[in-house]
Amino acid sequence: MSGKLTLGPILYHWDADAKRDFYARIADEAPVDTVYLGEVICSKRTPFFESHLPEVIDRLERGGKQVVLSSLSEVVIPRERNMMRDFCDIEDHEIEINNTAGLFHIDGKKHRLGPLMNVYNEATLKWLSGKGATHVTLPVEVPRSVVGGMAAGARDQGVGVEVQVFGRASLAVSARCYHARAHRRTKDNCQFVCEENPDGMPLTTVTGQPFLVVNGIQTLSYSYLCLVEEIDDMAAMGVGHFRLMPQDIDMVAVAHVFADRIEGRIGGAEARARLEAMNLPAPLSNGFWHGREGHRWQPRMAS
C-alpha cells in the first residue's frame, strides 16, 4: 500500500504556547508528510499565532515535512476579504483555500482545495482544476459510493486526492458564534471564550447524551471520525492522502498507528484496537463513509 499521511490545521483555540509545543512534538516524532498550518475558523485568533509562524514553518521543514497554509473558512467583513487577497498572493508555500472567497483572487495560481469548499462531484473537481486547484480534500461526508468516481476523475485532471481518516467531522460554519452565544456574549465581545474548550464545547441532547462539538462558528461530530480499516479500499480507488485532523489528545501516538497502517505493517482491526485502547474522550464513528449517519460506527464486514 502507498500513501501519504497529512495533520490538517488545528481548528480549535490553543493558546500560542500550546500550538509552538505540539508542532515542535509533530516535528520531531510524528510520521507524517505534510502539515497544513493556518487559522481556519477565527479571523479575531489570528494576531494571537501569526508572530509564530514563520518559527514553526522553519521547525517543521526542518523536521521533514512539507507546509502547507490553510486559508479561513468564513469570509464576510472587509478585513477578512482583505486578509484572503494577502493569503492568496503567497508565493513561499503552497496554500489551501477554504471559502471561495479565494478564488476571486487566485487568478489560476496552483492551490489546493480543503474540505469546506464543499466539492462533492466530478464536474465541479473539473471545472476547479481549470481555475488551477492542484490538490482536493473531499468533505467528510462523502460517501464510498462517490469517493472512487471522484478520485478517478480527479486522476483524470492530474489532481491529487485527499480523505480525513481521523478526528472530529466539521458539519458546518456560520456568521453567528456559537460559543460566544452559549455565555450570553456577542461574537464582537465573545473574550475568546472558545479557548475554554481545547477540543471544543460539547452538546447534549434533551436526554444527556453527548451530540455535537461546538467551535467559535464551527459545528463538528462529537464522535471522532476514524476510517483506519477503510484505508486499502480508498488506496484502491486512488486516494493518495490521509488525513488527521488535531485533536486535544495524544497525537503523534495516533500517527503512528496511522502509518503503521498505510505502511501496511499491521492491519485494520489491530489498528483500530491501538487507537481504542488510547481512551479517547470520545467514540469512533465511520458512517459517512458507509452512507450511514456520520455518527454511527459500521462494523467491517468479514471477507
The other form holds:
Amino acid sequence: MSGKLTLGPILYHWDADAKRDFYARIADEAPVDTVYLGEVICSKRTPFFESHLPEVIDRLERGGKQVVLSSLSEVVIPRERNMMRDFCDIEDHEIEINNTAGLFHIDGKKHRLGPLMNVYNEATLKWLSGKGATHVTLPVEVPRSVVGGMAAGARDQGVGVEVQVFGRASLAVSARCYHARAHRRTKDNCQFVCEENPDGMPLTTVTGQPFLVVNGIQTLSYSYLCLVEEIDDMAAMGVGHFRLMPQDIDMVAVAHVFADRIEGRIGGAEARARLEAMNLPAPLSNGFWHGREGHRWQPRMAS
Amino acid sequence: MRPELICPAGTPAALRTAVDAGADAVYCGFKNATNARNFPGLNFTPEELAQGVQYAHARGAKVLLAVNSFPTAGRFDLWRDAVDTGARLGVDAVIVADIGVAAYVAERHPGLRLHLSVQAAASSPEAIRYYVREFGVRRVVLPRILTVAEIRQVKKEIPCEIETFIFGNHGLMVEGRCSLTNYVTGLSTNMDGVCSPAAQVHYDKEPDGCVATRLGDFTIDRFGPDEQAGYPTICKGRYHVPARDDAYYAFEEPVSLNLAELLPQLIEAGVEAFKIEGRQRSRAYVRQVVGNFRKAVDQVLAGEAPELADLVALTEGQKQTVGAFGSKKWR
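Can I get the form predicted in complex with its partner chain as well, since the one above is the form predicted on its own?
In what comes next, the whole complex appears, and the chain from above leads the way.
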C-alpha cells in the first residue's frame, strides 16, 4: 500500500503557545508528509498566530514536512475579503482554498481545493482542474462509491485526491458564532470564549446523548471519524493522501498508528485497537464512508 | 424598478395557486434528488412541469427550475437530464449550485438564463463575480446572512441581479455546507436534497406527558404536556452545554424569517427579486403569503406603508424575526 499522511489545519482556537508546542512536536516526531497551516474558521482569531507563522513553517520544513497554507472558509466582511485576496497572492507555498471567493482571485494559478469546496463530481473537478486546481480533499460526507468515482476522475486529470481519515467531521458552518451565543454574547464581542474548548464545546441532547460539538461558527461531529480500517480499500481506488484532523489528544501517537497502517506494518484491526487503547474522549465513527448515518460505527466485514 | 415576487411551487396545484395569487415567477423542481427539496409528495414530473409552464406563461408569470443539489460522481446524468428537460419545456431560468452543472448549462444551453442558488453559498462580491465571470450567471440568490447595509454594498460590486429571501423557514447554517442531516439520518442535504426527513421523525411520549421529538437516534427537543411539539429540525433544537444550566436553542429559536418591514429598504438597496420559501407548504399557505406579499410590494412601490398583519399566524412557532438582515448583532 502506498500513500501520504497529511495533517489538516487546527480548526479550534488554541492559544499561540499551544500551537507552537504542537507543531514543534509534529515537526520532530510525527510521521506525516504534509502539514496544512492557517486559520480556517474565524477571521478574528488570525492575529494571535500570524506573527508565529514564519517560525512554525520553518520548523516544520526543517523537520521534512511539506507546508500548505489553508484559507478561511467564510468570507463575508471587508476584513475577510481582503484576507482572501492577499492569501491568493502567496507565492512561496502551496495554498488550499476553502471559499469560492478564492477561485475568483486565483484564476489559473496552481492551488489545492479544501474539503468545504463541494467538489462532489467529475465534471466539477474537471472544470476546476482546468483552472489550476492540482489537488482536492473530498467532502467528509461522501461514501465509498463516490470516492471511487472521484479518484478515477482525478487520475484522468492528474489531480491528487485526499480523504479525511481521522478526527471530528465538520458538519456545518454558519455566519453566527454559537460559542458566543452559548455565553450570551455576539460574534463582535465574543471575547474569544472559544479558547475554553480546545476540542470543541460539547452539545448534549435533553435526554443526555453526546451529539455535536461547537467551534465558533462551525458545528462538528461529537464522534471522531476514523477510517483506519478502510485505508487499503481507499489506496486501491487511487486515493493518495490521508488526512488527520488535529484534536486535543496525542496526535503524534495517532500519526504513528496511521503511518504503520499505510506502510503495511500493521493490519486494520490492530490499528483500530491501538487507537481505542488511547482512551479517546469520543467514540469512533465511519458511517459516512459506508453510506450510512455519519455517527455510526460499521464493523468491518470478515473477508 | 419593480422587483419580482418569486414564489414556491411544491406541487402543480401550488404553482397555479401562486400564479393566481400574483406571483411574478414560481420556482419548482423535479421528483428526484436534483433539487434541494426532494421530499415525498412534492415536485413535478416532466409532464406536470410542461403543464405548469403553459399555465404560468399564459398568465404572464415565469417558471424557474431548481436543479440545485450537488450531483455525486457517477450520477451526473440525472442532473444533466433535468437541465435538458427544463430547457426543452421552456422554463425561464435554471437555479444551480454545483460548478459542474453550471458549466454544463453555460456550454450546452447558452441561451438559458442561469441563476445561482443559495446552496452555492456565494456570500461575497468575489464569490458572486466568479460565477458571473465563468458561467454567465444573471442572478444570485443571496445567503440569509447579510445585513441590508451589506446587501447594498454587494449590489454596487456585482454585475448581476440579486434575489433575497423575505419570508419562510429561517436556515441557520450556510446553505450547501450542512451535513447535519446526513450525520443523523444517512441522507444528505447536498447529495439527496433531504433535510430532517419525515420518515425518521419520532414523537416519544414520556410517562409524565412530556413529548421528546427525535430525528433518527437523537433527541432534538422535549416539550411539556401543554406545549405543542415542534418538528425536529436539528438546528432548531434545544441542547445542553457546560456554560448554561438549562437546555437552550443552541443555534436558533424556531422562528420564521419575515422581512415585510424591511421591504422599502431592500428595494432601495437594489434587490431585483424577493423570494418566499416553502415548497413543502400547503396551498392555503401559498395563497395567503403570496397574496399578502403581492399587496405589500405593490403598496411599497406606490409609496405607501405595507400592511402585513395576517402573516404571523402562518409562521413556524408563530414567532418571526428579521434574522441577520437587521443587524450584525444577530451573528
